[in-house]
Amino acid sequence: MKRREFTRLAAITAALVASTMLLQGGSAFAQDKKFKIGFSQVTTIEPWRAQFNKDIIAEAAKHPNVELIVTDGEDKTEKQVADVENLIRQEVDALLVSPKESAGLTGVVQQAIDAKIPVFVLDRNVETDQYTQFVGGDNKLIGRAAGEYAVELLGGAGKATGNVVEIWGGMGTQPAHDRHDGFHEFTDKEPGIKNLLDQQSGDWKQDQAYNLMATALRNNEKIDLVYGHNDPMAYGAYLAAKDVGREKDIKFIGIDALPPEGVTWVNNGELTATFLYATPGAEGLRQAIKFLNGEKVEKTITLDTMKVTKENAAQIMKDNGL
């Protein structure tokens, strides 16, 4: 079985290692800072993750009074858990967290609120209202999107049909359920419209798409079009479909639209669209830093979204700098 570009990660995740490492050392220097800020983030591995954290480090060099703490949960719930519970124990001035599985780390979250410690909640969020903010983008108003711009790859509303192939996120977590429950809302209405798979989870990762795409591939003679919850996912699938010579027969959403990942297999024609899902790394650490100033913050702040097709593909890579 073939695999394509999956070491690429590593060499993101390497200079994403030396970058935090880098970061870290610095607290050498923490009696000159003004807040200590923790970020526990989920993982490094993947790529919205890795640009995730690029986001947030590239913010925090603009304020010279914050000393952030960065740590790797290294994609197991134990791991983070026991990460953010160091936190704690360091006493920071706010905590960011951006959690594996939402039940997995309410439990840990609720810890660093009774300890008055202000916890601003990324991305996916946890089993509690009592964070002082949640920021990451709408996930079911993405699915929503690439639902309604399945149906029309597919013939258009109430015409629409076709085999359609789901790979979901992780089941754990709600980004996941909110972008099946999306999109859904417009295929579910379209009676030509057939799921084959039944929440198969690729797990966000590219390699364990391709090899679902590989066996429904096999049991299916004719699949029209592939949904993965990430673009990494999607283009997994791709790539399964392409090693069997059925690529230009699909048609491929993905979410995310990375520049170098995502906008760019749109652009090469490999996956068909991807919608925009932001990091909210940048927007987290500035929202702390204005909480920590005594500022009044939202309670949630979405943040937005757009369709990338080859259409517009091109002039966002060219935005930035590819």
Second form
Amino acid sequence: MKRREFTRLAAITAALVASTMLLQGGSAFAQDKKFKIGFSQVTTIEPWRAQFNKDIIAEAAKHPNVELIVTDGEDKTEKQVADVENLIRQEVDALLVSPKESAGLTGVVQQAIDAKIPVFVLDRNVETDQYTQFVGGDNKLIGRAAGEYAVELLGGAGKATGNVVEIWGGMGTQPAHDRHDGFHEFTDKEPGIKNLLDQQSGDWKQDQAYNLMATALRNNEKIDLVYGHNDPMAYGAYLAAKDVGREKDIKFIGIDALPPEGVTWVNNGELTATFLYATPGAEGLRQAIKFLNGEKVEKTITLDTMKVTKENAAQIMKDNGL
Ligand code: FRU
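Could the form predicted together with ligand FRU be shown next, to go alongside the form predicted on its own?
Next comes the full complex, and the chain you just saw is listed first.
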């Protein structure tokens, strides 16, 4: 190789090396960008919430550049409002919030939006649509699936008969209303179906549902089906029926389908069915990170559901190591 040619080649190589280093430097910089993300959870005592927190914390562990701050609203609106105010003061890069109830959390979520913090609303909504994204299940769809199945269990479309106890989740939450509305799209078409209770809420809690059901059992000689807006309440109702020896006469339907809870109860023959309501923990965090990295995100992400009965419960448990 002639000397001049060699010099040219060396120069090109040097230029290439330099540009590669620049590229590497650039991407290293992007990866190093730290994000402080706040997540305001409504409570941690309910099993579905515990799973939700596990999911979001596990996702955060996959992103070394993310600092995730998780707060616990202790199932009280005032505490959760204070938590969000605190996260705003800490100047988080994004706020994720799963509200106790819609109305009570709307003001403080608006404060975050006004402070130019991108807000990701998870599972339960707020009364503004100025947030960046909503991630959650389609509760109307789940309610419809539950209603359709209830009609089937009670004798089939056009000829269903039976007395139904519906136990509502929190009255101030959209999921409870959607789960009610969807269910009744099917059951209200059946003249043979009678609703024994009028808007009785167990506030998503097993013990409150137990008490409601104990009263319903005392007041009604015949109960054919219980629809709990979540599995803990359907199971609470089952336990109340069992305590007076009437559990075999009644079908119990719930929602959530956590493998160690609802799916197990279905597998044991305690609940007749449950419908999956996946936690938005992992997906919510992934979406927030995507947005902070400058990518576009959709306004709504809807998580899938499925019906769980005796037919598939054992397999789901197995798939989840149970
Ligand atoms: C937990 C929970 C779940 C339910 C969801 C609805 O707090 O009650 O059982 O599916 O909230 O928002």
